[in-house]
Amino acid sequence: MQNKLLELTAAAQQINSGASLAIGGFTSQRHPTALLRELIRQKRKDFVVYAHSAGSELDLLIGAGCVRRVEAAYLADGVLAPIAPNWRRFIESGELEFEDYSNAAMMARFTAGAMGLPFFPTLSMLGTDMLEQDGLSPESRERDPEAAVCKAVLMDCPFSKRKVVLVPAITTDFCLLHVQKASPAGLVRIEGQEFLDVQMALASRRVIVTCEELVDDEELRREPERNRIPSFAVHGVVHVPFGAHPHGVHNYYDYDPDHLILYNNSAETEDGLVRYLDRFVYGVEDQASYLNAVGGRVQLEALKAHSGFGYNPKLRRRVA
């Protein structure tokens, strides 16, 4: 079997400025963070982001200048920022492009590029002003070959004569995704919710992959209905343990409330942003200075999950 395994440097340099992204994960819930981060010590620019539900790991990739267009249903760390800071901002200024969908019609968007369609249908945004508001110019999408050449058609279904709604397929360079476990050669095992990580990896052109725990192919064959994304659509693994932080990991780890709060404060403003990049992504050379710098073993242990639970019934959590 071939070994897929890489440092995240190596997975990160990978990635060339320009591409496409996907990024797994839902709000605070298991995001490639760690990836992201080398990502902006690398200095990679200009991605075109897609995305389901994001938080503040592509919130802090847009506030380091690396983002010029998201396409996404929203982006939150939930009741801890119902609004991304960066993504508003960058809006606001015209630094960023945005087209918005829905949740359901993002999924339709990704399985509609994992089934190798050029489109797929859906009943989503119908009875909304989602259909009528554009966040790409005519200018914008004739110049953009990322771009698709409209939002969305609307149209009478040929059978029943409803109306429905065609969104286009997304396919992008690279899927990037944090998993619970994977094996060298690419086998991965995602547990909880798969939120719509199997879509992407499967609509896109490259899956790399970071996991909390790098175990053998013959561990995850035990259950093979479970490893939902093949290891030929996996081209690269990185073992990254607290890869997610600050966001969490079912079984493994719950979200830091404290960071999420420091991080969505910061972002508020420029000065606090820059404040934060200098402290938690630039002023670290590597995943176990950030994992100090968030607070070292007494933090990490606090956010650890109970058994049985999936997170940490116990941890303290607020929005002040």
Contents of the next structure:
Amino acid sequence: MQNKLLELTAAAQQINSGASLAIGGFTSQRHPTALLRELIRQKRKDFVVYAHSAGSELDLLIGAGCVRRVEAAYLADGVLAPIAPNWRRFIESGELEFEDYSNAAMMARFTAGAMGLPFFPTLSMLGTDMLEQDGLSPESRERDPEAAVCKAVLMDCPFSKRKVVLVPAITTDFCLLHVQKASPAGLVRIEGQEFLDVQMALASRRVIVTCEELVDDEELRREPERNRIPSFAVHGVVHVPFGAHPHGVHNYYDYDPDHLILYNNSAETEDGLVRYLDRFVYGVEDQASYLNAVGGRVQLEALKAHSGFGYNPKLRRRVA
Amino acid sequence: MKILQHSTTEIMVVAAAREIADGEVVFAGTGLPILGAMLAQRMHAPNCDIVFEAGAVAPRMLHLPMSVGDSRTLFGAAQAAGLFDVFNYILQGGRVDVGFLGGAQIDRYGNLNSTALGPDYRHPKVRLPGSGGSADVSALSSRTVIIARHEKRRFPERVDYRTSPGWLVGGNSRERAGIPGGGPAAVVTTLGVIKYRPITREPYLASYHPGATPLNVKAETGFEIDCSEAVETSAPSNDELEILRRVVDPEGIFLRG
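Form predicted in complex with the partner chain structure, per the form predicted alone context:
Okay, now the whole complex, with that chain kicking things off.
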């Protein structure tokens, strides 16, 4: 059996500037943030990122200047940070190419990519400005081999004559996931909601998975109904405990409300963002020193999920 | 018995919760819609099932989630699924009775904007998070209930960007656009409850909350609204307020202030 174990730095070295990325997770949950911080430290640029409901993991990547284009439905950490601050600032100042879809439309696009289909039909986005106004100009689509020819097509169903919307498939160079358990061979188990991670992985040419726990392949194979991505679809596995902090991982730890609010407040100004990056990304050389910088063992212990809940029912929360 | 005083946020959540009937399937968005759904489940609609786009299906939540992806949405859930199952089989399959949503801007016909403020979408004055599942829920639920703070700037004649379809431009325009779901039934605000006429889909004030008047509503609404049939919203009961404060949001995440 092939051993796909990698160190975090080596995993990040495989991901080239200019690549297209799908990043797993959903708003405040299960994003591969340790791997993304390593990509920022390695000074990657010009990523094209496809997302559904992203949170501050993508916002930080945008703020660090690593992203040239985003196609997404939503960027925010729920009510902890109701508008992702760099998403907002970069679009308002014209520094980021973007295209809006709904979550169901992005789901349909990744599903098409995962199934080897060129497009997918949806009944969503009818009657909305997502079909009337394009974020990307026709010229920029023509220039960019990564972009679909157009955003979406409205058509009459040839069978029922109902109106349907066709959205183009997404196939990315890389899918980056953070999951609860994986084997060294790349067999993936996801606990709690799977979000769109499975479709994103299967719509991608290379899949790199960071995990809370490294588990023997034999152990995962004892309950195959709980495994979500076969190892032949996975190309790299990195063992990174707390690899989604400040986001939560079901059954392992909660999101860190204080840190998400600190991020949100910092990133609202360029100066604040620079200070945040210095303190939590450039100023820490690896995941261990990052975890120390965010409060070390005491803070991480306070986030740990309680048995029977999947989160910490005693966590103190507030809004930004 | 002492009657508890309520805040404008509390009566908005209570009035929204009352729009849910027992046994219905509710698709809830992040923020106040979740409070409304959790309150309904503990009051008059114990058999309503809540679904979340991130994957939680029919939970019995104990703690308030901060987003629809929060692990708290999974407590006591029937299933932990993902976007594929929830959007395809539950929502587009026609199994959602009521979609519960918020929005930054709401116009005369109940269309929502959560994408961008200003006249130029590519160069907005304020960029917002985006649709998320809002456009999907608005198009594909049997009906929607919208929750929003009532301020003139939030209630323009026409939204700057139509993220989520309401009654579009009124009449049968929604049907003509091919949208399969039912459209907005109510907009519940800090001042009252707006509903829509059959056929014309023109808005009217169905009720104004205790402390507010139809005149307040007119002053804070950027479009013409018929208030001639409005009655006073029945005040939140002590039970509704106690459950909201002690059980749904004991941390005061939304209700404080």
